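Here you get one chain, nothing else, as structure tokens; it is the form predicted alone.
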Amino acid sequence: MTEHKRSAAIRYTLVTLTMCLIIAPFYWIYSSSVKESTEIVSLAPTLFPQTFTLTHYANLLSSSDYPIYLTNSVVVSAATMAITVVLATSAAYGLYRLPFPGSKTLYRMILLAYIFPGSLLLIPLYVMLSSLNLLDTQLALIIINVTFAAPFSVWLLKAFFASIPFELEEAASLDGASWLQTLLRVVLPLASPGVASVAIFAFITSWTEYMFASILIISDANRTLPVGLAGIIGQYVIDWGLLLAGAGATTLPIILLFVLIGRYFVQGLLEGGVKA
């Protein structure tokens, strides 16, 4: 075997092992969610379901508050994504395309937001939201999620905005376009991979957020999926079938999102890293 074939075989082997490690947990969740309860807790685990049932999914939709949690997560994640995209694109355009005194200092201060872990800010944010009477509201989660997603999004868009020639904006200005029209009609179409990356990042960050949602939300009517699924785990008895069905139904939207537009997210991260 030549050196080239040997290195190719090693690469393919490593890629295959990595894919197995990534796919295995999802396969186990979905395959176990359609097993009978006795097969799930059996001492001899089965790789392929010996029985097939959709009872766990039926119970999830009919005898639990999963539909409420799903609705709350969709509302919070969609609102977080929309607000983050608007704020991040506007802020990035102002920082990188409309130079002003102190812009570099402001850019560095934005990155400082990631120095402090979220747990360190939990108590100050709790007190602030409590004083504004926003505890136990979806608006509180939206504010928190946007706060943590926007700084990274602004940084990510820097490379895309910096790569767009200023001559295009000058031409638009000569044609009478305002800065907002230039942003919407000239800059954003050229930076669409970066905007798509920001949208996906904000959505996933909000969809999977647990810590703040578990502290700021008290009532079942406002809980999101991560917190709601944690409530399925009882103190003495765990309905593994219901829990696995909930985990499968919760991860399915993220999987579909990556299948449909995940290539834009990867493209955005790669192009942003190269251009930066």
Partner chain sequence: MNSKHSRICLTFLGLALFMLALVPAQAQDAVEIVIWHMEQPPQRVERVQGLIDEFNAANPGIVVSQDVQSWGEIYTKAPASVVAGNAPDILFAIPDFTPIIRELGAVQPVDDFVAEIDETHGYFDVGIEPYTSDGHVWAIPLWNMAHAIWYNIDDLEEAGIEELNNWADWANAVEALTGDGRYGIGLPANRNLYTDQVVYNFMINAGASDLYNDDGSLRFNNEQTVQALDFYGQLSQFSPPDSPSWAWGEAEVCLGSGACAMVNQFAFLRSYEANGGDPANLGVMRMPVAEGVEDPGTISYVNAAMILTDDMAKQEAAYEFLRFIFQPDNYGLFLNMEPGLFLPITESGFESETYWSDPLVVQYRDQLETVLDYSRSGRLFGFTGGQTFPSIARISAQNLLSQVGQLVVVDGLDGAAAAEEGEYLMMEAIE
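In this text, the rigid core denotes the largest set of C-alpha atoms whose superposition between the two forms falls within 1.5 Å. Residue numbers count along the first chain shown, from 1. Computed from a prediction, not measured in an experiment: that's the story for all the values here. What changes on going to the form predicted together with the partner chain:
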Contents of the next structure:
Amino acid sequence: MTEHKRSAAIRYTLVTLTMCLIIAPFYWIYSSSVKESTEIVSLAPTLFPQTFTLTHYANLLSSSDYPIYLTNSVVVSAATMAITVVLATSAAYGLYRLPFPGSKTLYRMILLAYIFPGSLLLIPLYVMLSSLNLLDTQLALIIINVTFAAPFSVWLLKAFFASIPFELEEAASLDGASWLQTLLRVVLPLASPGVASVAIFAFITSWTEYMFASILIISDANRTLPVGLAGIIGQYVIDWGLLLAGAGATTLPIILLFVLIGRYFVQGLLEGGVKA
Amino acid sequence: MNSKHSRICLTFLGLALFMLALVPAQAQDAVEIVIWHMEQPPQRVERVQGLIDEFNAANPGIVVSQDVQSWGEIYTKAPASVVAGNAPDILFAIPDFTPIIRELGAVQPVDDFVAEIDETHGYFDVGIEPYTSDGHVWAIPLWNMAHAIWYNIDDLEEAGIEELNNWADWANAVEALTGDGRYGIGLPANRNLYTDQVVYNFMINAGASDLYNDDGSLRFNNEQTVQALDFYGQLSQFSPPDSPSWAWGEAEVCLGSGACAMVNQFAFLRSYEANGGDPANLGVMRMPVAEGVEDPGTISYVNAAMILTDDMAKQEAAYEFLRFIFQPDNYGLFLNMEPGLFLPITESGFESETYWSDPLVVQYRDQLETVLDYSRSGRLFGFTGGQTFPSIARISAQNLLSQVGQLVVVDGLDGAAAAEEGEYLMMEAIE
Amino acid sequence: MLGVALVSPLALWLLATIAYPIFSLIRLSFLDVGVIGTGGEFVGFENYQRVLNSRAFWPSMGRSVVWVLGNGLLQTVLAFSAALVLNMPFRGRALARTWVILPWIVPTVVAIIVWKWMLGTSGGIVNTILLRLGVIQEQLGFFSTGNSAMASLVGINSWRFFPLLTIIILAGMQGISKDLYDAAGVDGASAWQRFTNITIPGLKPVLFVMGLVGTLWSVNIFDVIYLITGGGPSRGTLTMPVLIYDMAFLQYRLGRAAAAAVLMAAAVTLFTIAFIYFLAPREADDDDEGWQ
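Having seen the form predicted alone, please provide the structure of the form predicted together with the partner chain.
Entire complex below, previous chain first.
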């Protein structure tokens, strides 16, 4: 074997190992979710399904409000994404393109919002949201999710905003463009991979959030997917088939979304080459 | 994402969603009753909804609706909702949950209604006591749940085990049953209610039922508790290594799949076959009793409904709904939202035709009758000895019994040291 | 002052959702409140005294430190390895780089279900594979002792978060000039030397921010721990967030929980200050101070 071939073999082995660590659990969810119940809990697990059934998925659809949870999750995540993008872009633009005395300190303060954990803020936030009559509304979740998505988003945007030459903006303003026109026509298009990354980051942050959704939402009609899924875990009985179907169905939409836009998220970050 | 228009679009999208979320619910004229219960599995929700629909159709002046919560969060959510003013009208409860909500002043006494149900349907004796405190009854008993030892008949037959008369027999049997990838018994050592229940079941059958003296002081650290804990540790050696992360479901899987020869468990008729067990192979027996203990028993949970609304019209509507539920035919359907697990708490329910005609109940009738028999002598930690001390709520909310069990199983302490530490933890919890 | 005007919406948003709740939390820590929603008397520092003197507090602080260090170490190792692997040229690289993020995009609850199931002993796949390979003779109880449960939880949590870190590191690697590597190649530097002398220094600003934010994220992790072990067995995984939740909602001592929360936030703040003071990259040739 030549030196070249050997190094290629090592390379592909390493890649395969890495991807196995990532993918294997998902393979296990999906392949098991189509097995009969008795095969799922069998003491000799089967790597490839020996039986095939869609009962668990049928159960999931007929006995839980999966479509409602899905809609709620999409609505909450999309709104979180929209608000986060607007707030973070505007803040990042202010901080990096129009620096003012204290802007660096302010920037640090924003990132340090993560010092205070959600679990500690749960109690006061609950009381606050309830006094605003926002309990059991999706708006409450959107408010919270933006809070936890925005600070990191501002940091993500920095590399993109910092890499745009100031001369471009100056040229635009010499042409008589207002700051808003400059932002929308000059800066944002150049920073668009970063904005896309932020949008996806915010969406995912909201999509996976569990703690607040479980406490702030009371009625089934407003529940998001993670909480709905936790609901079918059940207290006394574990129906692994239903649970795996639920896990699979909860993961599927986000996988599909990533098939469509995943590369923008990763490429956005990579192209921006986070310089920090 | 990078054009001006799509950004504006997104902004409007966000605003539109805001508006949507703010649309208030439509007002209605009928009396609305909101029920919170914690029976999340889909078929239970469906069964309850069926009964609600029937009731609503027959009672035009009342609209009952259910919101399903989880036991994991209700201890946080219910007090918060009482404070926020959006508490339900009816809230399901177990005995140690009631004192917490009572502390907030939100629970209505229901003495008269409970007396009415007792008169028409005949409550079993074990029903009302756990909810009686300070001269009132605070919740309406709905059903009972009780533990027993469930086992795979063929395992015991192969090992030549016939009767387990005492703990020495039991220990020998469990040891003999262990081997060839099979564990003699599945005993949980998690920090949860399930482990609390099993540890307490050992305590009952070692003669350590009472946690409190008559004056409300603790009597946990005693000889019988020590014996129970030591024995728990002894049997745990023959339990699967992941039992420190178990809840009820894992025990079910272990029994049904044949990995465990026996488990200490509620009556889950629905899952045994799904987990790979052959229905004809499911055996049940009373937990063996330690030598010299005179009043053996089993742990049982009476579940109940608390009335939280202080509006008289709503209270009356809530009672009307519960009267409907206690009608024997409806009650049988209600209990069989989880066949076997939920046992009747009234004489008329015990006779109910719908109760005994559920296919699973028919299939496992013998086993179920055995458990029903035990359930009538059931008891619950902190609710024995004729008195209830509200501080039990803090002991059970923190799962201190299972924490003591873990000291023995996980940390390898002996019973005496664990009992001493346990009493300290309990004192700390209730001071 | 257009800049100020543009930053202010976010600043105000965070003030309302973080600063105000912090203020009420601090207030609560001086009151004798039990069950959430009941009133309470002002008791001065009594809550703080009781928390500091309780048996559970310091061990939980210690476990939180172990948790953060364990996660930090494992995630760094995993993320660096994955980033180095994915930075090599191979067919399908773009695809692999996209999908490495997968564990991070699934809800925690899904991760919990699948790992708890895979690590079980009644037919759990991990035990089965290890047994068949002859690596172990008896099934491992991944959650059966405090230490093994802690290690398993660190593993599960790291599996969820290392992908994001991998991508950030990859992005940082893109930002390092190729010329540096070429020059090093001419000088005959080994791969390890190139890694320590060029890659690591080049990544320092990124690593700094991820170290800081990652630490803050992981110290506050609650759901994975609570939903799998509930802080057990034998309090072996009772980290500070779980202890605080315990005090507030299971012991019904809201005031004391608030005091514990404030103490924890103080500890984290001290850590943050030290982290920034000692580790913030200072680059003389650049007008921005690195960790921005």
